[in-house]
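Here we start with a single chain on its own, the form predicted on its own, put down as structure tokens.
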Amino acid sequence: MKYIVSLLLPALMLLSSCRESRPKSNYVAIKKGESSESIIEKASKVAPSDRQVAWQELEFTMFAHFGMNTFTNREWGEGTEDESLFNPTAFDAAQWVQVAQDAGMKMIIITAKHHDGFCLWPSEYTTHSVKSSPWMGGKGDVVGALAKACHDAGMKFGVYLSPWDRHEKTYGTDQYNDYFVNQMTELLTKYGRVDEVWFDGACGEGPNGKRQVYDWLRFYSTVRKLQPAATIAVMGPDVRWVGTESGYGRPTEWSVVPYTSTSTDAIAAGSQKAPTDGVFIPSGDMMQQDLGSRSKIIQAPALIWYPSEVDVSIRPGWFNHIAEDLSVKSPEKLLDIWFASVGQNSQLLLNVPPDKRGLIHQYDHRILKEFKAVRDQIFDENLAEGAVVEASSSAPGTKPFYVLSRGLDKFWMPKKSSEAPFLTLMLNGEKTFDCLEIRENIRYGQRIEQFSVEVWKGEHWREVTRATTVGYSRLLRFEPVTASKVRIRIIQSRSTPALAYVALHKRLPLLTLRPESGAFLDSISVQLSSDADSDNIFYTLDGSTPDQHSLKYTGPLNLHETTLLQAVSIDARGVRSFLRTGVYTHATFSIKFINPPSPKYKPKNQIVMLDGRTSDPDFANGEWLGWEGTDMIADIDLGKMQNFKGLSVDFLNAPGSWILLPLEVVFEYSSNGKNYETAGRVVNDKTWDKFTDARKVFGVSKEFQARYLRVKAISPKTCPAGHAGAGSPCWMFADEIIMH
């Protein structure tokens, strides 16, 4: 035995000398005057704590905004609400858990106390809680029921506790920090394991008109003492807020960022609209687009592993409102958010607010199940499975084919001295794919700064796409490509990269309607196309959901009446595209222009300015009409007398493209089309070089009856002095005339 050990020791020493050791810390200090090369090397050695790795691996978690606001139909409460208003009629925490599991989520975070101070558990430190409500005779405990349901189902459980309390009288005094810690202690000791504690930076006035100075370090130490495995987010040391509530992260997302002491003003102002007063937190300004590039970190006093969480609500609001039942985000929208959050090195925290019953609405549940099914269709199959994987080089103990298996235990790392390392995947035959999934082994840090995806075509490599950071997870979308050989090339890295996973996927087939919808006078031709196979497009005209037994598309559809068109594309795998719906309206009104718009920008339909669609600022997308050096005069015949409260029309402002706003817009109306009265006029008081918005709405308010309308927009005609095109004809673009 001694002889075997003596032989193994030199081999182990050789292995350790050839392969990098795993970094030990999620923090590193930078010495004054340290070289940029040394700082970059140090940055590559910053790695997450075990707590942060476990948090990142969750990928997808649920926020549950539930409380007094649910029953007052508000987003922010005043703190003066009567406790008797809180009375869910069918509360079922197990149903929340089931919804989360059906969506593929791995944790639920409950708003145990929002800004109104109402507590969803029977806190002994306030009467403003469920114990004073009629629900369950004052014996109910939302937090306790959800904690038990999560633990019973093997799901992780987290709590949101608002530091801002608009009800508590001690808010704004030193005593409030004691109050807050007491409530934290209740939540962290009475309900078993807590996996995440979520703070925001809201700090407004309390009932005494004062603002609070939060004792954040005391709050953090309380969590560490009572729930040492819990992650502290997003106003905390473990996880940072991405900077918006849109669901979209950064294309270049670094988890290694500068460590500085700063106030939370910017974060609170962006997320909760109420800045704080100089609160210490190890975050810095975490809302910039560039947080961790070389230019940023070489100026930092220290570096820390501080990953991004992306939060967004499935509904327009954070609390449930009946009026938003039909405004739940679609599976297609959620998938786009997934690529921009989980697919950009962040965790996705999706808010799914329960309703007054204490249940998650069936619309939300259905959408989440459909979203999960879509993700399964895309990501369950790795088209690189079975590939022969080769590498430019491999460090001892790592192998190229390890990247085909999920997890961080096995991975590929090139030899330390390798320049421009790469992996080559010889696929099992030709495969068609349009998505790459790639992951670094973040236990070794985040190192890749740029990489490319290439396919072998003929006798050379052709680049399909390239991107910057990877981190825990990166998803890239591109046009479908068919190949039998794929190469992942690391263009730039801070140190030897460590790849944990590589996968090729095929997304849902893409189905396009042209035009997507619109109004027409006589007839309209609609074309359907798919990136899968145009022979497998199916549609309906009767309102039913199309499937493979519906009408088969064979060519353009010529519509003469108002029509609801629904279509899907089904690819060779049997996978369906997202449902496409087009509404084509046979107009009963007409519009004509005294000065016709320029034929250089053709409209999508015959009455594009009256089709009810407000466009983005892309003036070449067929939804804007342009006039070059001349006025716009639009005459509208509605076919019958109608009542109005006002009129408006929006114009584009893009001076760099020689597109200027009108000098004046006049609105007129008539009952006979001959004698017109003025509804109002708007004079543009902004000069071209000072007005910064991309568009401006010109509108008037006036009650009147009319059949005929006339909108006149007076063009500047030429670019003014000081403009690059001074003296040359300028453009004026209009999008939509709105009748109020």
Contents of the next structure:
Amino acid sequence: MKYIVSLLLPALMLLSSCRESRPKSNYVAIKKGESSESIIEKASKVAPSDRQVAWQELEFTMFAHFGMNTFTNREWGEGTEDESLFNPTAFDAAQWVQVAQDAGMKMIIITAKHHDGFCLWPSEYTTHSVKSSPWMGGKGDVVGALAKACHDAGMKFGVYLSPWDRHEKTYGTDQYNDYFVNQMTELLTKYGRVDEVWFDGACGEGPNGKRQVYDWLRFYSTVRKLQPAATIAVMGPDVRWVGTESGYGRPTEWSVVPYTSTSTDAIAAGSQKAPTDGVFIPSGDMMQQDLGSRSKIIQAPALIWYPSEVDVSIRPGWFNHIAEDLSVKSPEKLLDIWFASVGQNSQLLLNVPPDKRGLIHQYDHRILKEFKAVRDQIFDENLAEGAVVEASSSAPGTKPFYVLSRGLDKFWMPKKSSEAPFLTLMLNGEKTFDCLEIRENIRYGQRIEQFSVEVWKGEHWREVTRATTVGYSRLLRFEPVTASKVRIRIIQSRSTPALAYVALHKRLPLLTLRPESGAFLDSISVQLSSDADSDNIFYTLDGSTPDQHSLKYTGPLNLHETTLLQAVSIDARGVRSFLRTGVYTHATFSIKFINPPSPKYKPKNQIVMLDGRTSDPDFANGEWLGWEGTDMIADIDLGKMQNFKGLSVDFLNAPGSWILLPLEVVFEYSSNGKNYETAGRVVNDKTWDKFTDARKVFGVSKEFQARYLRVKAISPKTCPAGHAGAGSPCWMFADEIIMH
Ligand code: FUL
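So that was the form predicted on its own. Now I'd like the form predicted together with ligand FUL, please.
So here's everything in the complex, that chain up top.
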């Protein structure tokens, strides 16, 4: 007997000193009158479901908006479009998968049905689908082909389904819910594994003017029954919309948020059942700045793990429009979005819309490859590798140095008693870095509320930066610092934090052109400088992309002619900066406006429209020209014939200041100033949109020669119904006409 006890004792002691067990539920109810301390403790124990963890680990997904709108050049179809318009000429799902793989994405979500009701698969329940189109003699199936291409390549596959349907006659009646469930059943049973179902929240009127009351709980249980591993996103219980369509999430992003629901029955049922098994219907304002801080959660009836997804398009629109070929977001912009999405505890869902051929355009493909190369250059190398890691204390089974390897299985957690936990990294020599990557082990929940990063400066610690939440991943940018010892201090957390990963990185060298661009009368002097290695700046003046064999910068450049300057800097490790492009325009042109721009916002002069510089959206900074209630008609004389590949002009979208976008922009050209030909026109079906970027580019790509250009922008003239200023004159602001 004694022998058994002595064997049991160490085992019992080991158990009692074991670290806390992993929380099991992604939901917790709060009792009436519960103390704030108890609620905060409970919040720290809400953890993601397995499907939510798998979803979060994807990090980067492709959204593919493709459908009738691709062929009608619209963003929202009416539902009355003729099926014969859908006819891709070179559709190739494998090419989409290749692009996604080249970008480092792990899933593709296709718009199986957008608001116009046109189905990209041959549904039995409607004729408004690919089967009535001429494409492949009506035998084509976009969803089927993409699902197969994804599965063949080991890529995850998801479907976007718009519950709002502007075509279907039963919309607005109970029968529509049956129709929708039937269509979901087709999608979830005929195409193998589906990893995500994305329900759009837009709910407008159907063809008979009625709105639909959606049977969400039935929709969710259909997904759970047919594809139990799939996440249900946005109007669904597993993944929430971040609240913007700009690509930028919140610096403080909580995955544990109050559980509010439109349905009181659902809340009642939720007390019996795990809500994500089909009773939680998201509601409430996802656009609020604060969703999950202490002040929010202590008032909640229940808490749920509900992580954020940032959806944004690589182009201005969700669907592909030729006019936007020249406005694909740059790798630099995408990297900034990466820091503000994946780097702020969200998944990035980047829309890359295929064109009328049924292919992703080569521009978008090239940019995505560059974006991947840039991410690899920054994030593949962990400058903390080889560091000796020490901690304030460590819970059993966890070790400080586990934070140097990715993944959630091995991690570091301080002992419970430790009041102010910290990790110290003794780096393998002096390192220069300007970015910290840090991840919590979300299987234990999200706990850190504030932390700081410090470097050892011989006699004391100096704080480099501090931030609030971490969650699945946090990326912090700061000024470059050189050090051999780094400390991460957890200043406040909801309970014992669990750190899964810590890395130090160096971002790309920063190359600056001064001035960045501009128009000049006689000559202009341009200076180039780099924060990395000013001796290694290379540039070209002939439109070619610079590399280490191009002209080497030795001092200010004096330009006398209109010049396209392109430059890169290359640091000691061989890492390149982003390409910098400056256009310096010798103002030999003249520009006249048929309706003079308003003097009200004090524009500097009229050549600001053509000086090669696009300014920030501050329309009072003198760089913008504005028209109140009238059209813009710009007549440009370039002084001599020139070759063009396209033309574009930027307008401001600032509906809060009554600044709306034009209804239409027409680009014309002429060799004699008398007879004009049309280079192209862009019709705009959305003159304002509070969700999208402030600047919208209208452009056409066409090769031609001309001396004279005319750019006409048709103003909406008055604010339309639905706008606060309905009926009153509206403004239209343009900054820059760009010649490509
Ligand atoms: C919105 C839709 O109205 C847009 O067209 C787009 O599909 C976007 C992702 O969601 O609600």
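For clarity, every value in this text was computed on a predicted model and none was experimentally measured. Numbering follows the first chain given and starts at 1. Heads up, when I say rigid core I mean the largest set of C-alphas that superpose within 1.5 Å between the two forms.
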- Give the rotation angle, in whole degrees, of the smaller rigid part relative to the larger one between the two forms, based on C-alpha superpositions. 73
- Task: For G555, tell me the Cα shift between the two forms once the rigid core is superposed, in Å to one decimal.
- Result: 3.1
- Item | C-alpha positional change at A654 between the two forms - rigid core reference, Å | 16.6
